[in-house]
Each structure stands twice: as C-alpha cells, then as structure tokens.
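As a starting point, one isolated chain is supplied in structure tokens, in the form predicted on its own.
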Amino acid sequence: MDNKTQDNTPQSNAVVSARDFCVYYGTHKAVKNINVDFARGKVTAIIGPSGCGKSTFLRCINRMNDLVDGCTTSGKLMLNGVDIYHKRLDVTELRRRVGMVFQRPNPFPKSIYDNVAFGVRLKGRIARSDLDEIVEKSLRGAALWEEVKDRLSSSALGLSGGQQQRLCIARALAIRPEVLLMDEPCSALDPKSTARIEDLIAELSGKYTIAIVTHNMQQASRVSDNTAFFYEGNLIEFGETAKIFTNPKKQETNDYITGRFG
C-alpha cells in the first residue's frame, strides 16, 4: 500500500482508518504520515523491528499515549469515520469501544469474578444476575470458563501466566468493545499458553476487529488476515498476510520477514 494516498475517504468496511497520521515525542517524529484501513471483523498484524513505531501507533487507537508527556499527533485517526482525536470526543467512551491487552498480563489484585466485572460496574448499577451472565459469557469468550468456573471468588493473581492473559482478554470483552488491541500479548508466555491465545484470536476473529503487534513472524502469519509492516516510523507495506509473506512488494519487507534484519 502506498503510504502517500490522495483518497482521504475510509474504505466502506473500515473500522479504524489513518490518514497522514503522525505521532511526535517532543520534536521527534516517531510515526510518519500513516495511511491505512483496518477492516471490520479482520485480524491485522503489525510487524517491524523494535522502535519502529508499531506499538506507538497501536496505543493511539485508544489514546493510551495521552498518558505520555510530550506526545502529540497530527493528521487523522478515525474510528468508524469519527476522528479519535477530536476535542469533543469522550475518551472514556472510546476506551470502552476499543479494548486493550498488554504485553504482560496485568490482572487486578481482585477475584477472578471482580476482574471481569470491573469495567461493567464502572458503567453504572447492574443486576447481579445480569452481571453473572456477562462474566460467564466473557470468560467463555476468552476460553477460560471451564478452568475457573469453580473458583471465581479466588484471586486472579493465583492463575498461571497464560490464564491471567486470557482473563485480561475476558475483562476487555466484558465491556463489549468493537476493537480489540493486543500489544505483543504472547511475548511473556510459554509455547503452550501462546498456542491457546492464538487459538482464541482465531475464535474472536469475525466477531471483533483485532490489531495485534507481534515480533513473531510465524505468529503473524498464523493469526492475521492482513499485515502492516512498519520500519523507522513509516508504514512500508500493507496487504493480505498471505501475499505479504509470500510475495512482498517492497524489498524492505522481504528483508525483514526473511530475517536479514530486525
């Protein structure tokens, strides 16, 4: 995909769209004039070497970078055609619509049940029976229910690393997001737990629009429909994952996925 495009209209099936979107840390331009569309119900892998801007871009989609001193943006980043950085946009509502799973599992020091229910309770009072249903549905959606259904009152900190990460996914699903962002969700997990998360991503595909940052080329090829390759803050290439990995258009992409650098 040409990073310089004349068409500023998001594709009809796009949930997340960027148009000449830039991110600055002070005077340093970390993300440079990104133009891309993430399609509804698809999994997009964002790949590239360390420091290339991929996590920075991901975190802008739910404005987590608002918490970083000196971080500013220009251009447009849109959710369903609405500018994410519009001054009147409700950031709390944005983060309800755009869930996030981080590199390391970060369950709250609460029970398994209370972890999943946390975001739902923030929205207001809810009947216990309705909350029970949401918790169960979310844990089932994260492929964790059968493992924890008899210990929902136990501390989430007693779960294994892989279970904790799936719990964090359940917590994100409980608030019914449109988009699910994953920033290297398997980097701290063992191979068995990684496989469970990858299976889960496949199950969630179609129901959610998912963007996953990963350093693992095999993982990107397994779980994603589309792939975006970032290098030195630029979006070098974007397209169907099968084509990116078998017939990339850019030499930089080919060099990266074949291990010549990164």
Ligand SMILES: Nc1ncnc2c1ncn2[C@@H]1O[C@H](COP(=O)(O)OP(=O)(O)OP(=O)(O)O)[C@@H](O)[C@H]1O
The other form holds:
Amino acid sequence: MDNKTQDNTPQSNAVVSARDFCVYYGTHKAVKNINVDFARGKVTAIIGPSGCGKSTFLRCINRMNDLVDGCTTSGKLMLNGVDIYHKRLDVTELRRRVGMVFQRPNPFPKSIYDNVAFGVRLKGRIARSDLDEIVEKSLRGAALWEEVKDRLSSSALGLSGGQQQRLCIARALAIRPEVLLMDEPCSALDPKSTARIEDLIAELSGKYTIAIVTHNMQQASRVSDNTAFFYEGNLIEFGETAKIFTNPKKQETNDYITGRFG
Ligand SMILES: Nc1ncnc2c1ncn2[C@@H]1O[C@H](COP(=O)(O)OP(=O)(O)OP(=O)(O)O)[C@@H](O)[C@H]1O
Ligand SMILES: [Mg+2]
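Any chance you could show the form predicted in complex with the ligand after that form predicted on its own?
All chains and molecules follow, beginning with the one already shown.
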C-alpha cells in the first residue's frame, strides 16, 4: 500500500476513499481492511480472481449491498469525504451520484426513450423539451444516439446486447452521476461491442470517476489509469496501471497478471 493512503484523511483529489473498510456476509469476511483512494476523473480497474471481493467492494460504493441480508461493513468508505454508511445518509441521493452498470445489460421493458428518461422523471416533473435534451445528450454520451435516434419509441429489448449495454450507460449518465461503477460491463458482449464500450470509457474519463471490475487484463490495461489488485478479500496492490502491469511490486500481482492463477 502506498504511504499516502496510510493517513486517515482522503487525498485531496479522491472521490471514493476507503479506510480500513471491511465487508462481511454473516461472519464471512469477504473484503478485508481496504485502504484506497479513487481519484477524480480517473478510471480505476479492479482485478483479481473469482471470489476475491471485487463486486462486493464495488457494490458498497452505492450501497447496493444493503439489499443483501446479513451483509455488514466496518471501517470507513467515503464519497468526497462523507461517510457512505452514515446512518443519516440519503441512499437514494447516493445512488443518484453513484451510477452503476452491470455485467448483463438490464434495460427496462420500456421504450429506448423511457429507459433513459426513467431516473430523471423520478426526480420530479420536467418539461418535455428539457427531457428530450437530456435523453439526446445521454445517448450521445453513450455513443448510441446515431443508431437509435429514429426509433426512440421502440422497445429497448429490441436492441442488440452491445446497444443495450450502451443504453444502460446512457440511463446511468442521464442522472448526471459523479461516479460510474461498472461490474464486468463487457463480459456478455462480442469483441466489437466490447471495443465500443472501451472507447466510450475513454471518452467518459475525465468527466466521471469510473471504477471498472474486469477479468480481462488487456481491457484493464487499455482503459484504466490506476489498477487495484484484490486477492482473497485483500487489496494486495494499487497503483498506476502501467506500473502494475509492467513492474508489479508484489509476487501475487505478478502471478495473477501473468496468468499463473485465477
Ligand atoms: N450475497 C452473498 N451472500 C453470501 N456471500 C456472498 C454473497 N455475495 C458474495 N459472497 C461471497 O463473498 C466473496 C466475494 O464475492 P464477490 O462476488 O465479491 O467476488 P468477485 O471478486 O466479484 O468474484 P467474480 O470475479 O466471480 O465476480 C465470495 O466468497 C462470495 O462467495
Ligand atoms: Mg463479481
């Protein structure tokens, strides 16, 4: 772990900060004493073998694990220095600020337009022209506009898998999150759709703070600025992606990225 994160104060450019953060399913400690900062506008890849706690950690950042019975946490997880697990924190507001894209595209059985507008409408009444603008901007942001602009009222379920995943990204962008969490967003996609999503991540970086879980080492090295390597619930190594992939400090990291296990 690098020295800067030993301190309890988040780094000044940190959007997400964990300090001695642990997650338990019942008595099973799935995520162990994590100390890490995800920097503003950067893409952080989370890598590690199956079951090492990547999704568990990611899902804590917008408190999706609240939905899992028996899941508890200790230590601190912060968004812009504010404790995500504070008992008076507004979880709906948190999830507005921290959007999520899942492994399998999960559009609602509604029109393309209504999918993107969904979260915006939840916030309250909005003029149709303003909503149209947000929908177009979000679809453009997700590199999908040109493909769907003439069929906005068609069902989202008629889109290809790759298009559905970009629609889910557009839906997340529509509510203007600060952070975008992506849990293996390309694992159900073909290489061409995967390349489009990777290009999209590159375009979104800078504007959003992105954390992406991936099993694809090439993908992690292509899309991320920083990489966090998890193993058996521990954060083994965190640092600049280029360094992690060319000159890791820890033997376990080296073994993993060279395909010796996992
Ligand atoms: N809902 C749950 N209830 C109980 N245990 C769980 C639950 N979800 C995950 N776990 C356990 O927590 C540990 C970490 O799981 P997690 O899903 O975070 O791993 P992961 O790194 O995302 O793995 P994968 O790469 O296979 O997606 C595993 O031991 C898993 O069995
Ligand atoms: Mg997972």
